[in-house]
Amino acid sequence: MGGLKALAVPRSLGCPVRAAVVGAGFAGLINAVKLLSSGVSVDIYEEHDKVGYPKHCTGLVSLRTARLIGRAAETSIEAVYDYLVLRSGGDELRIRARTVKLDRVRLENALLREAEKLGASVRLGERVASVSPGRGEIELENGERHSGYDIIVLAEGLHGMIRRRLSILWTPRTSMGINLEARCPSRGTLTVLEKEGAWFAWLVPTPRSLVAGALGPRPGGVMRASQSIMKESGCDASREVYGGRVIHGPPMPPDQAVRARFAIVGDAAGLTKPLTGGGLYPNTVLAEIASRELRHGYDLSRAYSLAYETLYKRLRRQFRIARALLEGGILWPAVRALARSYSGALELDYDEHEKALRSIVRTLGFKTVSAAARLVLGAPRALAWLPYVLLP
């Protein structure tokens, strides 16, 4: 792939530039409308006859990612939060971080519905069995062959079937996530809660409904922390529950994830924030800087790789600060001295955690140093990880 530039053609000579996206979901949906409006001709395919199901994430993602997914974002928003609090026992931290909801389900369907006006043909219910990328060419379940593809993008999600046929292995760090959502219209704020058995938990009410979940290493203990902070709100309408397995990182490495005319993106190479399990920020962020370097003239394989090397970065950084906050323990004991540190309001983004210590810093100033005093009183195991947070 090297460094040489290679034009995309443009439709208008009658020779497009085409993309195989294998997989509907979020991520295979936003690489296809970001393809599109670069002028590449894009075929989706999807194993099931709808999208948007089953419904698995809470939906959260930072204003400006919101921004970047679009028009079908915009239409999707069930609430804005201009704070998020995190609350251990009787300690608050109040954090500013202009947050959104969005409906998980109508927003896959709303970029189903813009990949379609922008001309991709969307093939439900069609299950691709194989790829062979050296011919840009997949194969259906039924036998039915589609070739000529300059790249295959495959979204499959977690299991990775077809990534395992071509003999890519990886394996990433997962819990489990629970939501349980209500029909209990209602307002506030963005909570994440200290409960035992999780990790850290949730509570999201939107005008109408009020989810409340958790994210922790046993399916029980989250179960436990979702139905107790469901009751404690006092909702006892009829709940639906949804999740799955939540994966951490690391990411795929890039060569193993992008490769002449194939680019694995979503689940299937952990493009997920390594602290929370969201997949909407890396996935758009990942499409939007292909879709820039597309337009830049590079080639579609060029244009994935410097998307993902990027966002690879990202992603790395974020994987330390997350495994020194879940599994060293110390994200509450970090709450808790930053808390009793700094009464004001910090201002964090809450999808690049890999700036948090940065912004931190600048906020609190001289009042650092009696935060880290207090974080390594309160969990003097923090000494060990926080090696894991400071390196660049």
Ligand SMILES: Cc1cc2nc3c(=O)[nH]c(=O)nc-3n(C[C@H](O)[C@H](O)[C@H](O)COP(=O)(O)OP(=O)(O)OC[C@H]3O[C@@H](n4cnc5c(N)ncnc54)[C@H](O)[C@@H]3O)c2cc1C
The other form holds:
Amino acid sequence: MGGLKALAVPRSLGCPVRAAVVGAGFAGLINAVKLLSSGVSVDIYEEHDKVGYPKHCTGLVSLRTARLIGRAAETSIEAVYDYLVLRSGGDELRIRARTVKLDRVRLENALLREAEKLGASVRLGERVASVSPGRGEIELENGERHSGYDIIVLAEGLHGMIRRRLSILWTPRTSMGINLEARCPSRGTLTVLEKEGAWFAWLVPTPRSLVAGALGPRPGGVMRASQSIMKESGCDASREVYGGRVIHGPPMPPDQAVRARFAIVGDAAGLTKPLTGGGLYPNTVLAEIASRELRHGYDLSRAYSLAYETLYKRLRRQFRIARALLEGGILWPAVRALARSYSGALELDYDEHEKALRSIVRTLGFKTVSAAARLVLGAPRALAWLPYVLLP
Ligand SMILES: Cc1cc2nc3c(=O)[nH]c(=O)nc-3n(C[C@H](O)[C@H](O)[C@H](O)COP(=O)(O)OP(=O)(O)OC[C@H]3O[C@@H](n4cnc5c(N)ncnc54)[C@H](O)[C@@H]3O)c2cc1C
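What I would like now is the form predicted together with the named molecule, since the data block earlier showed the form predicted on its own; can you produce it?
Every chain and every other molecule in the complex is listed next, the one we just looked at coming first.
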């Protein structure tokens, strides 16, 4: 990382700046679009011959994230929710948080079209075999080499092999997420539930379908939880089943993820919200900050270094909170304690857990929260939690 400091010089105007994006999942595509919008010339390489598949994601993001993604997200919205209900047995906590459900396949196709319109060269059905960051070069499996890139943005997803070939050995914590989607046009609000066998489960009604899903450490328990919610909903239409590994952090350390002419983004670097595994928000923020730094005149490596450092700090802190909530088993007792002490709708930040915790303290008052925390956690563990809640 020390080497990158030397690169903190403004780009010379008029000099063509080139980026290769490896992988056209969400992270690759959003980075491509934001780079193109900042005047960078982008080549996208994707091993599959279409984008958006295999389908795996629920597509839930805050309205703020959808706006930050831009037009592609706006045209992919399937449903908008004003509230999110957290339900544990008979206890319900209403959260005021504007969220949307996006059609992920449509989103990735719209981002690809946007990238093409902005001038990207798109190579679908081309698998990248290796990258040489020092030379700004990539080699395709068919033997072709392309060089002269000012940055290679590696967005190969969790299962990609290129970073392993570069001896970047980093393993995040993961869980299994499964969605069942049935053709039952549904109304109602977004609900997150406590369900046996899962860390949490969800019910997502849209005018076109009903999605019941769950996430947890064991695939069997998660599948049973999803099936049980779908059954309770009364919907018996035929179901599509999809899902995959969900990443809960920690994010890859900055000195591994970003170096001269090279940045790893997306699931490949563990850039997800650690509580839910949501990858759309952090990658949109990363791409947005990097393109802003570019417009300020920094070169590509430095722009990504600055963006990654900012995001890394936030996600590290969220990782600790998420671990305590999920693996520490605090999530549902805390929801029950809050539901019993507050009957209104809490205003919470959907994207950043530490902001959500701080607004819980503000809304309920410190006394109520610390009493609830003591009840749920026991005094010593509650004390250990205070820094997460109070530190800026
Ligand atoms: C069940 C489930 C539910 C989820 N729900 C949400 C949600 O509601 N909200 C949210 O924000 N996030 C959600 N996520 C997370 C989100 O889907 C991911 O964080 C996001 O898709 C990661 O995008 P990515 O581009 O990093 O990786 P990927 O989508 O895996 O894309 C990587 C791409 O790189 C390509 N590739 C790999 N290697 C090469 C190579 N050598 N050459 C060329 N191409 C290559 C792959 O083919 C692939 O297209 C969910 C995930 C799961 C599993």
